[in-house]
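The chain below stands alone and is given as structure tokens, in the form predicted on its own.
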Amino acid sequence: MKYFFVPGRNYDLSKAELQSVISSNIKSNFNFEFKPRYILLTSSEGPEVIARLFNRLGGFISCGLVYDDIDLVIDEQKDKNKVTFGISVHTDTPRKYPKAKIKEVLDQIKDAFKSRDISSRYIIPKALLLETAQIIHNDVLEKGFELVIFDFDSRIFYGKTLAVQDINQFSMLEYDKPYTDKEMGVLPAKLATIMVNLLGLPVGSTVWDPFCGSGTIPLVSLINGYNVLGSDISADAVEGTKKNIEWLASSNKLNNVGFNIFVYDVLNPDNRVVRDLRKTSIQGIACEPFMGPPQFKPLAPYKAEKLLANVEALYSNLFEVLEKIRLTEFKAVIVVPSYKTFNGWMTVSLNKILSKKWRIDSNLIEKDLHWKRSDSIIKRNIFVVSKKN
């Protein structure tokens, strides 16, 4: 069966999510193939198991099966009484579907429902595509199928939408928890979800988050099955930690999973932390550290570096202490900023951090992965580090 995934605005990192996410979840033969715009999988798992994959991804849309005819995707609705459905069309020639196009291939798919005497409704899109909350708000997916055209580079081909992206959800872990620092930045649930994801871990591992802070990372952790430890230097941030989840599971939302949040301090590790980790499985660390307040301009450079030397402090320190605990099989998903400057980007070389027991994995990464919208001031990279046998 073929499927087709729909990434967000940071294609490279959600194409790399994706590759880790069924490489390590998929057993079976699959194939991908990529194109600027969208990813097709070639698997034979049903459509069940990929919406249940989908559904543990930070970094894209929508996925959905690809058909050969759009008949094919009507034939499937001819048990209900009345449906609900809508359509969307990604293309790189959109004069070719101005609003009476779509509008019309609507009415004949409505059309083709009333000569089954099945009674139907349809939703519009805004533009070309119809926006995730108004897929979930109308249970377009429940009642009935978005029906999704591709046309690029004169190829076109249908599909039929399994899963949207749980909107809802990545907006309740960054709003609605009650535990929040502001002033200490938050990372975005969507790139925490990633992160997690770009280790690879069979679920039940253990993800440990040194620089928890609110616990985004932590949270993610635990929803996608999880066991989890974090730690922060702010006794504030540990406490609020604690609160979050257990505001997280009092929305049923965590399964067979289990969690220990403590206060550590990587400048200044405690030997009987370490001595203590050193007897604990942990399969993976993701983490993001104190970047600094958030920036709203330029920064003058003398800050940049001031801020690039505690990160490097930081973090050169996480990676001894990761020596003396002897971890094996072993992937770390690390945040590394750039400020931008006055005299343009800075940051620090992971040179200055790793040792050579350590080296940046590049067999699913292609290409630099980095978090960064339009008018950031902050860029997240991001690297995944493991340690050379």
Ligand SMILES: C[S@@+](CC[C@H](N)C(=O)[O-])C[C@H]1O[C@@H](n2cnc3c(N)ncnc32)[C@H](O)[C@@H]1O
Second form
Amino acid sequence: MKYFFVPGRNYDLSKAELQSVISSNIKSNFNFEFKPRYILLTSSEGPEVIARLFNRLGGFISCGLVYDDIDLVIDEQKDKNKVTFGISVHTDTPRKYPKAKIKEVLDQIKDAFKSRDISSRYIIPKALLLETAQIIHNDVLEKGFELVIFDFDSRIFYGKTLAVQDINQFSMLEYDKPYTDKEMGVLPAKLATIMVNLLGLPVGSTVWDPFCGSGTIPLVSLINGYNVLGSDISADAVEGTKKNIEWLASSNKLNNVGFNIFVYDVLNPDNRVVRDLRKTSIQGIACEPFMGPPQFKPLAPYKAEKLLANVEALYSNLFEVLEKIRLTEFKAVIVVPSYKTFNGWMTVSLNKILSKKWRIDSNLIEKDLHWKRSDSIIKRNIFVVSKKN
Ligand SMILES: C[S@@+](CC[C@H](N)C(=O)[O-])C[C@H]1O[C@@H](n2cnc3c(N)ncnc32)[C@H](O)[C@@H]1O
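With the form predicted on its own already on screen, would you show the form predicted together with the ligand?
Every chain and every other molecule in the complex is listed next, the one we just looked at coming first.
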């Protein structure tokens, strides 16, 4: 079967996330075709499996099944009395799809249902694409379908959406949790999910965030079935993360996962904690260090240098501790910031952070994985590193 995936804003990051999740969860053969605006996956796995894996992702807007013929999508609804449906068009030639043309296709589908005595209602996209909120609020996927037309390089094919991003859950994680510390910086929940997915770990593994702050990485890890260790130099952050986990557990079913959140200063590691960590089975680290307060205009270069020196110190110490913990099979997904300064962008080289015992994942070496809004002053570069054997 062939599936389509529509990535979010940071294509390379989404692509790496999907490769990691699919290759660590699907054991049968599969094949990807990477296009600039969508990704196709050929796999013998059924739609339920693919939709379930999609629901773990942070970097994708929707996924669905590819169809050769629109009629097949309509035929599938034959046992329903009432159908809600909509259309989205992904294309490099939007002028081929004026609103009137989309409405014409929607009316034709409505007529096809009428001729089969099925009553139907359609949702008109505001532009070419139905918004995720429109799909969710109108129960389009439960009560009918979203037909997706892909028209690129004069090649047209169709799809039916299987699942859309759970925007309500992401927004809840971002805005509704009881504890947050904006001055320290909060990781976007979608990026935290992508980072944890880049670890490519089996469900039930243990993930450690040594700079947990308000606990975004612990929260998304627990949701996706991982055990969590979270630590921070700040006792307030540790209490806040615990509160946020309790809040999550009260509204979300967390299955067979455990957590331990504790105070720990990466720059002055307490040897007792290091000894305790040695007894745990951490398989991965995902974290974002302290990167300074929120920035609204380009920085003076000396300020960026100071912030980067702090990031370098935090990571060099962290990786030294990781060597002391003597982990074997082990991966880390880390954020390294770049700052926009009066003299251009400044960052810190990974060589300064990592000893020779660590290497960047070979399939990601040349990739520029980052998360950034067009106007932001801080760019988050994402690196996936593992320990050399
Ligand atoms: C950018 S915040 C992490 C944000 C977190 N990912 C979230 O989404 O809320 C960085 C955190 O690093 C912590 N931190 C700073 N210096 C530290 C140190 N030496 N050891 C451990 N944590 C430290 C800060 O207290 C802060 O909570």
